Structures are given as structure tokens and as C-alpha cells.
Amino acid sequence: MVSWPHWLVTIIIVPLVGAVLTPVVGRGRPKVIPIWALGIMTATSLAALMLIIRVAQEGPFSYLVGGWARPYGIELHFDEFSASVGIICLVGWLALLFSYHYVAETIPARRVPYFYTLVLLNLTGMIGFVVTGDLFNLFVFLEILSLSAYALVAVSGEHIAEMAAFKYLVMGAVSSIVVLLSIGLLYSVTGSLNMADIASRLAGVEQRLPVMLALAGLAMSFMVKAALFPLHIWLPDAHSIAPSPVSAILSGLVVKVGVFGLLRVYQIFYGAGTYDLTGLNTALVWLGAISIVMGAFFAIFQEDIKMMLAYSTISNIGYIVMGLGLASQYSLIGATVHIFNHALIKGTLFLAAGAIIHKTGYRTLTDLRGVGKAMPVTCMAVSIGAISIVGIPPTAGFLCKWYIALGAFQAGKPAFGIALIFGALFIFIYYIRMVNSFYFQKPTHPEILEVGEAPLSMLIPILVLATLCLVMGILGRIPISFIEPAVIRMLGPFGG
């Protein structure tokens, strides 16, 4: 069953068809829509599991759509990096379960079918993005996930949400245009859109200027998508104002698409073997270090808990990007594993924050004083997410950050470990503020003590993700061992 050849295309077709049919299935039967969406993601998750098992057993493999070989046909490629479809499906499924009660009570009824359609489209775009083997379809899937993300930010219909979505759209549209132009430049000099084929042809390209312009354009565009400081200006409003399950998807998954795009760019140019990436690496290391510090610094001064979490995302993207830029084996392993682990952590924190806001009606630290006594289970999950994102052992946040720090020494740049330390200190400060407010301060609103826990459909996803924040720290060697062969293959002779 694991070797069935069509699993790879199935994980794209199932959620795409499911998204298209959602309004039809739910017409006149609104209560069926959440169950339908969960069923679609369950089937997609099964296919993703089969693919992950296969790549663990056999290594990378491809699927030629229609049987047409590259460079003319569409190739889907699955390697260890593509196993991120597993975390996409997991967080997506849990966000949909969380949405069962949340959406019914916070989003106008007429918009509910479109909410689930957009979530499924967004997950389809992300899955397609990480498994496609050619650059044009990379762009197509990028647009699917981007357009659906813009709409999801605005789906509540509130004016402030629509303004946040518009800012997100403007930044995203500009970066998408640059991605398309950069792909066009690479096609003009290589005559191919297939990533592996481009890598093999780049070595023979004499016109280096178009290639370097394409590299710069792709890198800059993906940094915008990843919300790397100072290209982050769209993120705080979009992530904090969006419905909480959407915030969890945006922060845990969507911004990682930018990082994953950078990873694919590295695979192409390391594969070519004749291009010096020192300049790009240096830029990423410095921008990553600045993002770590500045994202955490701005988070310290936030009162709105979702805004605090949004700035925290910028900081943690900095860890990942710095790990890529250090370009050592340890740093790349740590950065890649942090892509997975950060999705678990941010899913925990945004869903827990959403449950708290949903039950209390408040969202600032001052207003939420004492909520830990009223919602102890949810606030416990917040605490687990907090110590994990700080990087305290044995949580999921520790091992990947430790590997990035080791990678700084391996790359001969130990000074950048200072950014890791400062970032961790800042993160510790603002999460201590949150925990202190929840547990140790007298309630500003005494009635908050009468609030109970959220419904089970909201509480279960929070607890599952919080548990995984601990489990993936204790069993951290498993993802590291899984991703290590892909990092070694990518670095090749450049490996440290």
C-alpha cells in the first residue's frame, strides 16, 4: 500500500476537490460542512502518512503527471523536506476541529462555507508548494495559498480585518510578481522549469547576470512571504486580527512557505555547484539575527496577546533563516527541524489564545489577569508553549535551537550565537509577562473567574499540540535523524 504510485498526486487532488465541493455539500446543511472538511483532511493525512513512510524507507521519489518526463511534463517530487506535508495536515486538521464551535459563534453564517473552502484551498496550496518539482507550479501553488490566506484574514467581515488583509495582499502581490519574473529569467537561460533540470543546466550557463538577478528576486520574495524583518510589516496585523484557527495556520504554516521556498532555491543552486552563495548566506545570517532580536524586542511591549504572538513569529523565523544562512550541516538540520517544531508551538499558542479570547471576550494582558484560575487547562498549554518557544529542555524548541547554535560554531561564526542568547532572553521576558498576568495577578475583571474551559472540540487540539511540544523535545533525535540525509545531499561538497 505504501508504494502505491498515486499517493503523491492524491494529497493535492483530495483537498482541492474537497474545497471546490464544500459549498455544494453544505448547501442547506451547514452542520455537515465542518465534518466534511475534517473528512477531507483525514483522507489527505492518510496519503501524507503513506508518503512519509515511503521516503523513510526508500529515500526521495517522483511522480510524473500523465507520464510525461521532465523537462516537458509536470513532476511532483517527495524528499525528506517534503515530509512537512505531515505537519501541514496535522495542524490543518486540528485547526479545523478547533473551528467546529469557534467559527459557528464568531463568523457570520453566510460566510461559514467560504471559511472552510478557503482553509482547504490554503492547505492545498501549501501541500502542492512543498511537493512540486517545477518552478512554475511552485508559483501556481504559491498563489493558491496566498489568495486564500488574504481572504481568510478578512473572512470575519470586520473593517479592521479587511484593512489588515489589504496590507497583506499588497505586500504579497508585489513579492509574487517578483517570483514570476525571476522564474522567467531562469527559464530564459536554461530552457527548463523543472528544478532538478535547472540545477543541472545552470553549470553550463554563460550569462551569469540573469541567473544572479533571479536568485536575488526569489530570495527577496520568499523573505517577504516569511515575514523576515524588516519585510514583516504585513504580519502583525494579519496574524493578530484573523480568526484564531486562521492565525494558527498562518503563523504555524503559511509563513514557513517563504522559508521552504528559500530551501528549494538553495537546493537548485547548490545542485548547480558553480555558484558562490556567500553573499546570500551573509545577508540571511545578518537578517536572521536582526529578526531574532527585533521580533522579540517588539513583542515585549505588546499588551494584546495575539499581537505578542505575531511578533514572536518574526523572531522565530529569524532563527530558521539564520540557520539557513550559516549553511553548515548542524545549522541546516536545526533550521529545518525548527520549521516543523515551530508549527506545533505556534499552533498551541494561537489556539490556546483563541480559546481564552473566545471564552472571556478579552485579549490584553491587563484584562486577562487571573484567567489561569478560570481556564487552568488552557493556560497550562500556554505555559508549555511558552517554555518550548523559549527553548528550555526538554521541549521541542530546545534541540533545534541548540543545533543552530552548534551550526554557528561549525560555520566559524560563533558570534552569531549571541543573537540566539539575546533572542531567548527577550522571549523569556515577554512570556513571563503573560504567565505572570494569567496566574499571579489580581483579576481586573472579577467575573473572569467564573469563565470555564472551552468546549472539547476546541480544547482537544490545544492539548494534542501542547503534548507534542513535549514529545518532540524528548524524541527530538527522530526528526533530526530523518532530515539529516536530505541536508547532506543538498550541501554535497559544500557541507561542513
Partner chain sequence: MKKLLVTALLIVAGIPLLLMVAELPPYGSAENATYTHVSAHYLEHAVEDAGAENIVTDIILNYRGFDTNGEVTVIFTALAAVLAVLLLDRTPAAAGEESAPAPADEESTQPVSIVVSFIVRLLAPFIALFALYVILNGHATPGGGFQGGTILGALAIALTVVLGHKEAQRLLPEGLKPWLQAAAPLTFIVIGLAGLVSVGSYLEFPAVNGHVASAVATFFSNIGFPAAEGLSWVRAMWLLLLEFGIGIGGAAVIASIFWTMEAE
Contents of the next structure:
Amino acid sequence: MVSWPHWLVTIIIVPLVGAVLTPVVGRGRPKVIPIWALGIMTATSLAALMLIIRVAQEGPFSYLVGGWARPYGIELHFDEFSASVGIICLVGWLALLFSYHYVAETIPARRVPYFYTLVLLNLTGMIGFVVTGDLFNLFVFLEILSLSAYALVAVSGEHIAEMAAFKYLVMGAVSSIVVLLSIGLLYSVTGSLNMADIASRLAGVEQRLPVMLALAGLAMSFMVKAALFPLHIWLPDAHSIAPSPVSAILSGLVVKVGVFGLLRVYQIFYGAGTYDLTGLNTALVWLGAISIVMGAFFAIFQEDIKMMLAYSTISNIGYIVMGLGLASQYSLIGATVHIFNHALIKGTLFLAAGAIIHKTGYRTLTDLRGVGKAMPVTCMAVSIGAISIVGIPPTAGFLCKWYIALGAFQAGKPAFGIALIFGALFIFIYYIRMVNSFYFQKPTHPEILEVGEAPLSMLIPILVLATLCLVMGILGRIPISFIEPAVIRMLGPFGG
Amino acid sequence: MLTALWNNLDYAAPMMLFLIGLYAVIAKDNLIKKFMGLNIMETAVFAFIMALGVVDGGSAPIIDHGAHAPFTNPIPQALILTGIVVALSTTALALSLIIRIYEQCGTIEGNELRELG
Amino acid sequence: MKKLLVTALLIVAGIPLLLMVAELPPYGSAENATYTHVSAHYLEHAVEDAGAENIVTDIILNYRGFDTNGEVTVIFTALAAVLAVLLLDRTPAAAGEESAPAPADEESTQPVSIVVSFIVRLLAPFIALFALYVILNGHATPGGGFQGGTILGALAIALTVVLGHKEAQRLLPEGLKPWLQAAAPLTFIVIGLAGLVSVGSYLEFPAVNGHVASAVATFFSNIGFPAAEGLSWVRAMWLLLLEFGIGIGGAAVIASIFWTMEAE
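What would you give as the form predicted together with the partner chain, now that the form predicted on its own is on the page?
Expanding to the full complex; the earlier chain stays at the top.
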């Protein structure tokens, strides 16, 4: 079963079929839609499981769509990094379960089928993005996931939601255009669109400047998608205004697409072997460090809990990008595993925040004082998430941040390792503020104590993710040893 | 260098168009004008990639009886067909967002929207 | 001030771009990497490999068919996005006014002059025929599903302007609407899965020497359509099906987006 060759295309087709048929299935039967979407995601997760088992057993493999040999057709390529489909399916599934009651009560009824369609399309886009081995195909999937993400921000119809979505759209569309331009430049000097083929042909290219500009363009636009510090301005509004399950997907998964794009760019250029990437590495390390500090700094001054979480995402993306830029074995392992762990943690926090806001109707720290007594389970999940994101030892956040810090020492840049630890301190401060206000302060609104827990469809995803935050802390070595061969292969002769 | 630039004028022109579009995106306040800037950028990139496919004296890559080599490069044409569709989709979504913003705030001027908060 | 700053910034950004342009491979030369690598293979083998004289069609529907699969998904995403952003719940009060918009619609059709209205009605069948021609000839001439679909969509928009919202929407029956809107991605998936099951790879077209394929080819040559040189009938049929799906789906999406924007 694992060796069935078509899982790699199935994992894209199944959610795609689910998405395009959602309006058909949901016609006059609104109750069926969430169950349909969950079923589709279950099937997708099965495919993801098969793929991950296969890559663990036999290493990277490819699928030639249409049977055309490389580089004439489109190649899907599954390596250890592509195992991110696992986390995409997991968080996507749980966010859909969370939506079961949430969406019915917060989104205009006529939009509901399209909400599910867009979520499924978004997940399809992300899955396609991480498994494709063709640069132009990457752009197509990037557009599917971006377009659906813009619309999902605006779907609630809340005040200024459309404005936030428009801001996101303009930044996102500009970066997509630059991606396309860079792909055009790479095509102009190599004549190919297949990533592996480009990597092998780049070594013999005489025209350096177009290649360097293409690299800069790709790096810059993926930084926009990843919301790295000076390019982050679209993120806080978009992530805090979107419906909470969407925030979990956007913050846990969609921004990672930018990071993943950077990773793919690195793979191409490391594969080419003849390009000096020190400049880009330095830029990434500095921008990452600045993002860590600035994200945390802005988060401290936020009153709105979802706004705070949004800024915290910027800070955590900073960790990942810094890990990429340090380009040593440990830091890259830490960064890739943090992609996975941060999705778990941010998923927990955004879903829990969503449940709290949904039940109480308040969203600022002052208004939410004392909610810990009213919703003990949800707030416990928030606390677990907070501990994990700071990186306190037994939880998921610790090991990857530790590896990134080790990587900084390994790369001979200990100052960044220290910056990273200070960043964690900053993060600690604002999460302490949140936990403090939930548990230890007198309620501003006494009626908040009457509020009960959210329904099970919301509680289960929160609890599953919170448990995983703890479990991944203990079993943290599994993803690390899983990703290690891929990192060593990628660094190749450059391995530090 | 200048001769090389002159020979590649067909690449240089889309680059300039790209920058003009970027100017509109950054400097204009009106949301529709901003978005028109975006469309100019898209068109510029399409023109650039199309120019990559030109071959001197090439005819359309349709191989029937009267056709004769050289043919122009078909790949950029195929890519840009996809690109145009993507641009169209983004435009549709952006215009709907602008419609909703106008309904809610009564204006689509960026500076007035900022005052509204 | 801001504008000056932006201009200065862009001029600075323009310099490396121009330097790069000077370094790019010479324009129009047949020795460029773009022309000698993948594209040379396509120009040489596409007709017998993929089944259409128009190599652009070969590329978008066959060699890089998966891209086009994604592309039609992008159009569908745009439709879902527009609907998710624009649809509003009718409050009971608004539902009560349901009868009111109808006369308003009538009014909005009045300003269209009789000449325009007459000409659009007169031309409509011919435009539709032309759209069909463009869709069905994509494998041999410039054209294809997207172009023809756009013509059909534009026709639907023109008819809406002339006939009014209600009349024009009858072009797309309520029950079939979601199916037609999803037609393009669904066609791709069906063809893709057919390839997966029968030939061995997603979106792979049946070869001429397959059992079914040769049976169909024999059938066509028996009824007087011998296979053109180097072309496989089955592949051409496959391409036509895809073109048709794209055309119908594209037209439905374009028309639906226009109607949604108009109504809300």
C-alpha cells in the first residue's frame, strides 16, 4: 500500500475534488458540508501518512505527471522537507473540526459553503507547493493558496476585514509578481523550469547578474510571504481579523510557505554549487534577529489577544529564518523542525483564543481578566502553548530553539545565539502578561465567570494540539532524526 | 554595455513598465489606482517573459503543412496564458474587496480610509 | 515629497535591472538556452507526442497539463473568493423587498437603446458559434478553451446588460450551476484519473497502441476519418474534451462573477 506510486498526486487531487464539489454537495444541505470537508481531509491525511512512511523508508522520490520525462513534463518531488504535508493535514483537519460550530455562528450563512471550499483550496495549494518539483508549478500553487488566503481574511465580513484583506492582497500580489519575474529570469538563462534541472544547469551559466537578481527577487518575495520584519505590515491585521480557525491556518501554515519557498531556493542554489550565498545568509540572519526582537517588542504592547499572537508569529518566523540564514547543520535542523512545532503551538493558541473570544465576546486582555476560572480547560491549553512558545524544556518549542542556538555557535556567530535567548525572554514577558490576566486578576466584567467551556467540536482540536505540544517536547528527537539526512544532503559540500 | 542594452531593448522596456507599476502601487492612495499599478506590473512581467520567447524570423509554433522553421519558442506563450488567468483572478477578488470597502466606508481613498481607522 | 522619494527609490532600483538586461542573452537569438533546451525538444516531438499541431496547446494541455489543472483551479478559487466576499445574508426585511428589485431590474434595462439591444440579440447566436469554433479549434489554430470561454463569458455579460439580470441568469440553470462552475477542474480531474487508471500516470494521454485507443482509431478510420499523419485521434479527442471543459467552466465562472458583483 505504501509503495502505490500515485499517492503523490492523490494528495493534491483529493482535497481539490473536495473543494470544487463542496458547493455541489452542500446544495440545500448545509449540515453535510463540514462533515464532507472533514472526510476529504481524512482521506488526504491518509495519503500524507503513506508518503511520509515511504520517504522515511526509501528517501526522496518523484512522480512524473503525464508520464513525461524530466525536464519536459512536470515533476512532483517528495523529500523529507515535503513531509510538512503531515502538519498541513493535521492542523487543517483540526481547524476544520473547530469550524464546525464556530463558522455556523459567525459567518453569513450564504458564505459558509465557500468558506469550506476556500479552506480546502488553501490546503490544496499548500500541499501542492511543498510537493512540486517544478518552479512554474510552484507559482501556480502559490497563487491558489494566496488567493484563497486573501478571501478567507475577509470572509467574516467584520469591520475593516476587507481593508485588512486588501492590504494583504496588494503585498501578496506584488510579491507573487516578483516571484514570476524571477522565474522568468531563471528560465531566460537556463531554459528550464524543473528545479533539479535548473540546479544542474545553473553551474554552467555565464550571466551572473540575472541569476543573482532572480535569487534576490525570490528571497525578497518569499520574505514578504513569510512576514519578515520590515515586510510584515500586512500580517497583524490580517491574522487578527480573520476567523479564528483561519488565523490558525494562516499563522501556523501559510506564513511557513514563505519559509518553505526560501528553503527550496536554497536547495536550488546549493545544488548548483557555484554560487556564493554569504550575502543572502547574512541578510537572513540579521532580518531574522530583528524580527525576533521587533515582533516580541510590538507584542508586549498589544491589548488584543489575537493581535498579540499575530506579532508573536513574526517573532517566531524570525527564529526560523535566522536558522536558515545561519546555514549550519544544527541551525537548519532547528529551523525546519520549528516550522512543524510552531504550527502546533500557534494552532493551539489561535484556536484557544478563538474559543475564548467566541464564548465571552471580548478580545482584549483587560476585558478577559479572570476568564481562567470560567474556561479552565481552554486556558490550560493557552498556558501550555505559552510555555511551549517561550521554549521551556519539556515542551515542543525548546528543542528547536536550542538547536538554532547551537547552530549559531556552530556557525561561529555566538552573538546571535545570545540574541535568540534574549528574544525568548521578551516572549516570556508577554505571555506572562496573558496568563497573569487570565488567572490572577479580578474580572473587569463579572459576568465573564458565568461563561462555560466551548462546545466539544472546539475543545477537542485545542486539546489535541496542546497535548501534541507536550508530546513533541518529549519525542522531539523523532522529527530531528527524520530531517537530519535531508539537511546534510542539502548542505552537501558546504556542510558546517 | 550600451550596445548590449540597445540590443535587449525589448527586455528593458518591460522592466521600466514594471517600475512604473510599482510606483503606482506605492505612491497612489486610491485603491483602484493602486490596483491598476499592480496590473501594470503584471503586464510588464508578461511582456518580459513573452519577449524571452522571440526568435528572429520565427513563425507561430503551429506545425501544419505550410509551416516552416524557425518557430518561436512556445513555452513562454504557454506560461503567460496561465499567468494571465492568475492576474484575472486576482483582479476579480481585488475589485470585490474594493466594492465591499466602498459599501462600508463610503470611500476608496487610502488617506480617508486611514482617518476612518 | 513622498512621491519624489518613491521615484528616487525606483530609479535606484532600476539601475541593477538595466545592468541585468544588458547581461541577458541576446534578444531573438536562436542560440539562447531558452530555445535550445526544453523548447527544442517540444518543437521536434510535440506533434507525435502530444497530438495537436499547435504546440502551445500541446504544452498547456499535455506536457504541462498539471499547470493548467492548477490554473483552472485558480479561476475556481477566484469565483469562490468573490462569492465569499460579496454574498450577504438577506435579512427578513430585505427578503420582503424581494419583489422590489424586479421592477428596478426592468428599469435598468430600459436605458439600453433599442439598437444595441437588437444588435446584441441578433449577434448572440453567432458569437456563441464563434466561441465554440475557437474552443474546438484550439489544437490546430491559435485559440482554445480559455479564449473561447472568455468569448462565451463576455456574451453572457452582454446579454445581461441587454436582457436584465433575471432573464440572463436563465442561461445558467440553478441546478446545474455549481457543476458548470466547477466544470474545468472536474474535467481535468476526470481525464487525469482516466490516464492514471488506464495508462499509468495522472494526466497521461492514452498511446496510439493501447487496446481501447486502437479500437477507437479503427472506428474513426472505418467511418471515414482516417488519422492525420502523425496524429492520434484519441489524443486529439482527449485534448478536445479538456478544451471543452475549460471553455464551459471558464464561461460559467466569468458570468457568475459578473452576476455576483452586479447583484450585491
